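The chain below stands alone and is given in structure tokens; this is the form predicted alone.
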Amino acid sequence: MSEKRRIKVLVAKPGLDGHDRGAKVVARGLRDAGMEVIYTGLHQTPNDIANTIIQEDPDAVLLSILSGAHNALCPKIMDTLKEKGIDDVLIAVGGIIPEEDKDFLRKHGLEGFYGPGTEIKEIVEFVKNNLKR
């Protein structure tokens, strides 16, 4: 990636689940440590971020559910961009993800989990130091 090129991240709220607070916060962040970000707005379908990913070509996507349906709606999300072709994104979630459930998500692709309260310096560290690309 060249130097003067901006990290482009795309920050998703998928499901149902009303509370983006959290995912405005980490946009800001990014934002602020130099990175380019489009946030998607609430209720987006896997459908919906998958064909935002095509249109935007991001470098990394956050994911940020807050609902509990993390095991449900991850897998379809990360299904979703299989079949379109999309496999060199790096993709992590943010909310209330309970340990238990992150040996399940890691198995369909996702690489970083960032609850409440994580510094905005880990995730900007984390998606500097994990992109595919």
Given for the second form:
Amino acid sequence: MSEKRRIKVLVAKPGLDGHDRGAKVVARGLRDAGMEVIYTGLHQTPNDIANTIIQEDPDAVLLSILSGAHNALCPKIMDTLKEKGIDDVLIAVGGIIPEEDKDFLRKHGLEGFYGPGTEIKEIVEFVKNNLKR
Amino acid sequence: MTESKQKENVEVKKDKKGRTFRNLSDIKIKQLYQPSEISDLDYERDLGQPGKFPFTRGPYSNMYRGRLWTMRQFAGFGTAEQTNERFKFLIDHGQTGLSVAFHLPTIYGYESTDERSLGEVGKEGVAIDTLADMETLFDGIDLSKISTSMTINAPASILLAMYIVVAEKQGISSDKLRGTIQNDILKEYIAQKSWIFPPEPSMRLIVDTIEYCTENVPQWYTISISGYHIREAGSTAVQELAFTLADGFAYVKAAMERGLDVDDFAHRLSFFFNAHNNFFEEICKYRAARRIWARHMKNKYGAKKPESMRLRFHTQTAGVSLTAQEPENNIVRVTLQGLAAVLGGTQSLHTNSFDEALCLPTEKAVRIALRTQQIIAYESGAADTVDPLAGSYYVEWLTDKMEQEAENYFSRIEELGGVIPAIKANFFQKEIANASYKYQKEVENRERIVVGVNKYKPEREVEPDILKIDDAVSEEQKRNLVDIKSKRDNKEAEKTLAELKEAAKGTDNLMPYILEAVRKYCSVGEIIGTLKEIFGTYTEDSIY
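Moving on from the form predicted alone, kindly provide the form predicted together with its partner chain as a structure.
Now the complete complex, all chains and molecules, led by this one.
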């Protein structure tokens, strides 16, 4: 990608979880770091998110889940993207993700995990260094 | 000490590193507080004896010497059967009240079988679809002997109805029931985000429960007006105080507009605050809350009975302050937070478990959390005398300051036309988003220290044992629901839903209709679905 184009990031809240403090702080932090940020708002189904990814074509997607539903929701999003032939978007998840679930989610194509105590700059670096296009 | 030297000591000044000392509400803290800071304080007017207007020193004259606070640990996960076991475990360990956490599908009014419930069944709370689940949840627990708090908002009237019917089946009449439904929808729009309907029909449902309980369930707390979630979403202590009380006044106004007498319902409103890290700020927040509520209820809303002016509250220690790094340190944080709640005069307390930044708490973690309260109660001496910090120059100054800052917020909310218009203008949402972002920046810049996170970081992190919810729970719950629907009289069930729908179009109190639907084993999802057809649903602007 050209150096000048701004990195476009989608911050998404799948499922019924209403804990949006982290998602909002990260969205704002990435915006302040010069990225173009779209925030889906709450209560998105896996399908809603896949559709937004298709429409908006972000470089990276950051999912935020604190309800424990990650093992059900993340693979569903990833499967939908695979079906649509989308494989050049960097996808990570933030929230409460136990260690033992991370391998399972990695197998489904999630590449980063950010739990409580993460600093915004870690996420900024992650996005910048791992883009797939 | 010379006069100029004395002056220098009390001024807010930067230290050698260029910092000022600020609490979590950004109030600058002086090096020393002296009599001059509280020279305007009038004991009778501003503090009063405990149990007397304006209740600054506490809602009761003898406080914990009369009765300790209720030790109430929030619990719920998996199926009703699993949570019933946890309840019995907690009661066996000396807990004196129950507190139910529902899973998200119940909170949003979806059946466990709904596509939207994917991955959420039994995860963050107990799965309740129908009355049958509530019967299991309270199996073997005498509802005339225990008080139960239910953290439920948009569907609060439905869960209350289920509780009433479970009690009926135990042979207990509704006037004997003690407990609380959270039923605080305004803070959902502001912070917690588990809304369903738009604000206006939501307020109607809340006033319906107030009206119904005033007549039929007189010992029930009809709303737990909650600052907890506002704080967790990132507000400051002052914002928590101001927004929560503003919500409280909005409910009072709504009930009075229905024609209820303020002295008939106000004493059944209760509050729910957060206990965060800054020890004195939290204590002053509770003291200020009591004084503000008393003054407004008397002067603005015309309350005559002292009970209508007397603010009582539940406290939960701050979930958001728990760290995933070195989680055992959270035991210490929770101890300080719990002690602040007690010194601030709480009526009941939930102490968080140390592992809650990682998972729902294990039994071991819950036991330590409950023991923490018991140690504060029985070993620390903090409960021996009423409002022990009263008269402290610092505490009285800060209590005053927080009251003033809350009053400033009330004026701003008033200018926007009240709480609901302010919600629609995203006022609260923006204030909270700004405060939480600022806090995060301060932590990242090391202006605020979080031990184990941005200072004294552990070299190696070890995750403790965590509680996992088996995915089999979801399948079991779905089967339970299908089973109930096949056993119930579907014609009867549908009839009650049709009647509820008709009533929702008019102005009748909906509680009797909801009770009928619940008795016929209609699910929370079906009842909410029916009301959605008339009330519609709410969507928010996704600002950040």
